[in-house]
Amino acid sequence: MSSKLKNTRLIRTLFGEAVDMTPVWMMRQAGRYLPEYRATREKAGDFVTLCQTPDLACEVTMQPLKRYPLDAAILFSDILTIPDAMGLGLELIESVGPIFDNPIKSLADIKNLPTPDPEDDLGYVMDAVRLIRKELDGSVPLIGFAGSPWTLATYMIEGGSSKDFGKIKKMLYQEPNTLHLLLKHLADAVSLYLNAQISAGAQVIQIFDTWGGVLSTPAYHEFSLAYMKQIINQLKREYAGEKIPVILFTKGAGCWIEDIANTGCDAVGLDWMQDIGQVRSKVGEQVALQGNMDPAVLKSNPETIRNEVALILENFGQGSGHVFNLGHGITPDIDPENAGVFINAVHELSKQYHNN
């Protein structure tokens, strides 16, 4: 543990070490629910420009930390930076979502995909990481991230968001070897990208597998989990004398938690559809758990928010190994005051579950 890092709560928890209270951060904590974020995004002109301008990406990463006593910063970026750098032509359209001008349609398209150089093709991300680390000045750790190969492939083949994942599932069942070629290529690209983030200053890594939960159990193991495990095996788990913890988050992965815990990750992210106490009883001390309040609770009122926080803390029980988070990203319609109630409640109510 670096003596320069003032708040070590998150990293200690991810390694199962004792802490004074449960650490908390929020997925999408730098986002549209904050008026200051909306102002910066307007200044940028569009979301892609915001992501690709290191000064602005740093600015929005820091905004929630100026408001709330969060235990971590998370790099402001997007999971689709890698496919964009592969030449698929990313557009992010308000109220529609991401669209690729050049989606993957054939084996030839996959064979022609380049492997982006993290410091060249994705240098703006590494510059943002370096700027954020400088700005944080050791106050809290910085989380870097990437999308899982399966999740990236869904966007690349569907051409954007999808309700039924018809195109990629057709490839999965009709041309599994073609899909495996793409997923292997993505796993290598994601490994390079995350290792570059670590070299630039990311102190924790999270892999987001947003769409793993749409798969059958055999398909999840073969087409999603296997490639996340490959990335974990290729990651720098130590850098500049510090251990780098890795969090895996698959939305909708309730029945696969034990398999995820066996990948070699340090923590498993949980969505809100799982009982954290039951999950803890299955995986024991093998991994830390992250989650898992329903983001919609933040639409309510302070009393309801505090009650829900208390319930989740009680379900997890005594001791370390729990990073409090939402079960998915905070939504744009949330009152920033309610986010503050949530964060303060976690710190205040969790002290009784820790001995030191």
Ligand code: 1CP
The other form holds:
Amino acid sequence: MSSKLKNTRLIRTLFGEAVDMTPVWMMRQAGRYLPEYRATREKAGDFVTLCQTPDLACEVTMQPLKRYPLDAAILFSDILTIPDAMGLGLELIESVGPIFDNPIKSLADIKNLPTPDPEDDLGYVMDAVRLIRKELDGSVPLIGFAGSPWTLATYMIEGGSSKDFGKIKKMLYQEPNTLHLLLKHLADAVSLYLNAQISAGAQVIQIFDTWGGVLSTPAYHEFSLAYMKQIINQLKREYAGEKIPVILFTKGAGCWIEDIANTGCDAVGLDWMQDIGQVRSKVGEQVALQGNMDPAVLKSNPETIRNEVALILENFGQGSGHVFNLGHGITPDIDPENAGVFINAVHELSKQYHNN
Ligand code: 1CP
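Output the form predicted together with this ligand next; the form predicted on its own has already been displayed.
In what comes next, the whole complex appears, and the chain from above leads the way.
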């Protein structure tokens, strides 16, 4: 476990320290676009079993690293493990998405929710983290993650994915205190879970607030950002003598970047709608930035991919503080060759911006 980290690009960048080239990883880098992922999922039988089998979760975490010179591994798991451990019963239905057998319907349901013990109820995640660290052997850092309380609550109340977030928004406006009770419970559970991931070996933490962007500005502050801030305050920011950086990603956060940068996180994840150069001029002194190529660019061809990478690098400009990524997860239809073109382009084209 104490193996010395060989590739420190990601961690140095998250703290704004000089590097030789821009580090890169991809959200959802282990996933359905890789034939070897589909084969392992087949072997597991279904997605939930894959998440719950540490050997297989470790195997799929390593798959993209075997193909590409990525600067980080991300734990293979899902944000919905916490609600599943609270008894909601997660299933993933092909072409529908995640669904819960027992969604939350009332205040009584919320009051009855347990707080999962990370090493007991979610021990399979911690075992996966320990196995992956062993397997990585210090080659690149391991990113642990969780969903934001708001994003988890959308799935728990809607019962699965949603287009209009009708049920949770009704609760937000009609019974805000009920929703606050749930969000507070989730913030505590997420903090415990992430701290356990850190103790098990996660070296960087990312909080995914995939659905924060569907809220009005005051509702975002009250129902999403406040709880992420609570989590950031409750996280271990140092473990085994190493500082643990925290990345906060809200999709659709266009006008709230300064508020996100003020939460105490080390880096802000940007979706592709944002202008990374403009964002840097606002908050670049305070936090690192992660992103933000449109994942749809990967549907094109090597020349277009390299041009888009070059544009983003130029827009960010000279110096450290930029972790290259997609503006959201890579999609199942992407040709793995194109993902390789993307990663190599970031490394090759970014060297000129780091002359130290
Ligand atoms: O094999 C399959 O069909 C499952 C597809 C899949 C995968 C590969 C799901 C179901 N989850 C995952 C893995 C996953 N989920 C990772 C792995 C690590 C990585 O390589 O990046 C991570 C970080 C997540 C996180 C996650 N799950 C988020 C937040 C990130 C994001 O993309 O916005 C969300 C919203 C989920 C819920 C979820 N789980 C699975 C799907 C298809 C979804 C999204 C459904 C929806 O759009 O509402």
